[in-house]
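Just one chain follows, in the form predicted on its own, and it is written as structure tokens.
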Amino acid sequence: MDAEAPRTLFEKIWSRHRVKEREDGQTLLYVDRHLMHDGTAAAFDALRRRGLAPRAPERTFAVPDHYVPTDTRRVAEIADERRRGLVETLARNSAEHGIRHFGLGGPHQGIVHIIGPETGLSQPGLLMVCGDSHTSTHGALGALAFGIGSTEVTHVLATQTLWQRKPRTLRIAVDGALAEGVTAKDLILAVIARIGAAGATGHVIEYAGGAVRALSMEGRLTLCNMSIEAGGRAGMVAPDETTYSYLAGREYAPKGAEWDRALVRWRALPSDEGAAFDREVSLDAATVAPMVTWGTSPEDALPITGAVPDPDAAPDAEGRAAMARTLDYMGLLPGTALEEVAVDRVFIGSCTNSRIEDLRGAALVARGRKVAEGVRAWVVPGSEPVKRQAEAEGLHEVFRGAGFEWREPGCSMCVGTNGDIAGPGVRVASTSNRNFMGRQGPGARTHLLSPAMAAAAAVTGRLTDVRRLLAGEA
């Protein structure tokens, strides 16, 4: 009998969770972890209409994050009735069905994609879903994790399974070493600029190579988080000693003999030597510089040393017209050096960049400096544990001393559904994941960058190459 053909990390997890296949190519998959946030009330209503209850409530975990305020922890103080109702409804539904609820004001509340890894709910080899596109974040630990729609949320609640069509695979290898001042956020923006916002459509991405292995777990989480901005179904990094060290001792991580057995399983997960991917892309880490977006798609990214592009350079009339519309919306002129672009607001937060490593990087830049006159700057930790850790390290005092506002955990300005938005024409330097028109408020103009780059923009009042500040320049 022939030996089994080499398999990718994705194929191993997909095969293990396959329940059955239909003739139309759809596969029924078993779901290990179902994460929910405060925008999923309709799924419980759908269950009630059908006389159903969650099939495996012990595998479902809920947290309010999209609609919670970042200036208070009291549900009663949420001024908007609809937002308050969504937060209260999630708590009621969780209590009714015995679902673990990380409630507002509790010690573990935060953004769903922050608390999953930090509690150990996210683990290698698991199949995880959530009604949020950035569920790809959890793939940093070697899980297969992806976002699902509202009707799919109902299906998973009712059956603990989900019908999916098997995606293709894309390996993105990043070799070499990232330079000083260059982060995982810069790397993923460089990847998206390289392959395009639709470059990974229909694929699960596996990030590999020496530069990826050298990333901390927090850097890997940032990398996988924005896989969806490249069009990917999911993003993954093979588990290794960095993964195991990160997970050890966390609340939901295996303990004792179970941990030893888990390690055996996890160490068999990485893609086999010779495993075939449908596509492969290579990138030299040494060529990546601090990045910033200039347009209204994450693919509109350039090194901070660059300039706003000229629509006349587009290859066709359609492209020229699209770029002209983008620059009109962004209020930018072709040829303007990116470092000459002034900002009005700075947002450090989101499921992309609100972990303790992100805050440390921003605080390093902010320390001993002051937010520029006329700039309003926020720091929003990703969870209560992140906030506690930052305060234990005195980072909140660094930020406050520099003139930043130190907020409570939540999605905040990333999506703006809790009221944290910028006004029309306001230019925001943001560590979030999307710069679409109106994403941070109607008419708001968003530039995506790393936490250190955002802090640099806050203290200079414009998009700035953080490497100059790290080198001691004023």
The other form holds:
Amino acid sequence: MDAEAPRTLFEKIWSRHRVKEREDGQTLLYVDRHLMHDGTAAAFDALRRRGLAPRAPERTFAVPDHYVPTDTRRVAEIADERRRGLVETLARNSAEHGIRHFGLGGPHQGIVHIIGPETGLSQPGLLMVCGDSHTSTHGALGALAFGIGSTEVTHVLATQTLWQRKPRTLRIAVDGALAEGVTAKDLILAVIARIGAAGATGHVIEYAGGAVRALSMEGRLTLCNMSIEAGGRAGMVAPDETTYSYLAGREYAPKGAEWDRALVRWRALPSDEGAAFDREVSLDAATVAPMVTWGTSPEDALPITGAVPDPDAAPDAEGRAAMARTLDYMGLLPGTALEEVAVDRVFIGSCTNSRIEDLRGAALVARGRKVAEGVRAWVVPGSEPVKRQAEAEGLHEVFRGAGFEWREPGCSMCVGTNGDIAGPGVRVASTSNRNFMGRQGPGARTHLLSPAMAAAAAVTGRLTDVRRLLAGEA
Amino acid sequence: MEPFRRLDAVAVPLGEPNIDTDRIIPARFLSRLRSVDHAPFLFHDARRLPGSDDENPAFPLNRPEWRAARIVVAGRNFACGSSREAAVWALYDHGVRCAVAPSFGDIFRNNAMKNGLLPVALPAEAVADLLAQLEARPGATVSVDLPAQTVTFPDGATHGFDVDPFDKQCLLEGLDELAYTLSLTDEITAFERRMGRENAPP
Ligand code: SF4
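Please supply the coordinates for the form predicted in complex with its partner chain, as a counterpart to the form predicted on its own shown previously.
Shown next: the complete complex, the earlier chain at its head.
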């Protein structure tokens, strides 16, 4: 291969991590960072049954998030025995194998995809994996990061490597500027609505263009987080000054001379001029409006100014039937204006939208307003550091004053495995990433939106165009 | 892993697009060890009437003709979403050894291969045709031949499919990837030496 040929960010990281490439194209990749959470007991069990130990425990980091309660920080107070067992098992497995563990109640605990970037563990040029599909989040720092299954987690523990076939590349270029009240969450929902929930299957996405460059690290993390909802294997943003200034000084980021050496490596990572992608999609940021989903796939997203679609408009019988089932599950009638849809609960949280910038955006809307009668609204910060920062800024008082509940960090209502679920038929405005049937509890109805839009829904009691509130309307 | 060569079995049509892994196995049944039988969790909520433990007779897997199906035929983007390998375990423990769809969630596809469940991607028109045949003749069987890389529909039409040669070899021999990788330990060690402190955590 011509060493001078222009290469993409993805290709540079991929080739740097190749331990072995077979003739059939299967590649053994070295894993720099392996993140684990409290849902990985089966992988440790499989390792133990084979009499194996982790090859590189110093490259493995564990944190409980899926099964932790959001009303206490004490493991002993987890009422459900199975959930408590999973949190304890992660701590025990970590201690036994010399894996660093950010335990419940400790200063670093939080959602695995929040704390990776926050501690500086996630860095440009790294190959990172975690037994969780939203590992794509860490690509925001210019890492190649993707989710794996339980058998693969065991494989990584035992060998620090993983077999992969090289994915294709997709460049999503977003030029122009996002309008007032429009966030990275709206952008990624617009992208998924455009290319579909399988639009990036088999691909690694690189987000590029002026609108992406202009995003803060928090916004980039939100964008890359939902790459999986577009079917993508991973999502990435090339590192730049935003990335470096975000990382500088973080606990696990390189220091001193190591930082200088790392910067030299990182500056060589962005895709070369003229590098070829297998596919390209472009989007004008200025056309993106605040988005909300109406169905049970993230691709079912529309601008908040829209209406519930009509199954009769679907192109074929199968499509009509599927949409009718979706609307039946969601309890929505075709043609209803999205702004007329009343909500029962609001969840501001998850690895998509529980960083400090998200909470600031929601607080801006909540400040001086009240959660609507009959609506139960939660704010679940993504991590202990996010919670501390928000409290230092007084955001918790803004939320509490408006009638929101201010909870402890964890995955919470994103997936409900800790018991934070919505009941059947309950309609939730949620800043998380999946509106699948039953995701937030059997029969629960999820509408995905941005933190500011969620806050707007909380105070009006229905899905609401946040731009109207930002413009001063009550 | 149990080897996979040929399979002649009843196929059940689940024609919707984007059937996600949350639907295949709801999150509250996750994080059990592999030794636990995952079959009772398969499509747990979809198989029941809303808010009850009674079976939903309309759900295809509950129909007598399809109860014993070992092949699932689905719409595009089957098993998208979460990385939960328990989605594969639930299908496998129910007896499903093959899924046919126009496309699959990437992580599910990897997980399936590693557990001896063959994902077969066919063109959307072929899957639509197969779904129609299965709906018209409930209980009809489909044949999957991995060495030949073909699927034979109830009407006798045969379609070829692609499979990664490495995955094919693993499936055919019930080969354990981990044992193979462990035999490459020297190469992994050499890689670690070459990389030194680059990208190492503090
Ligand atoms: S917040 Fe939700 S999507 Fe993110 S890791 Fe937790 S359960 Fe998964």
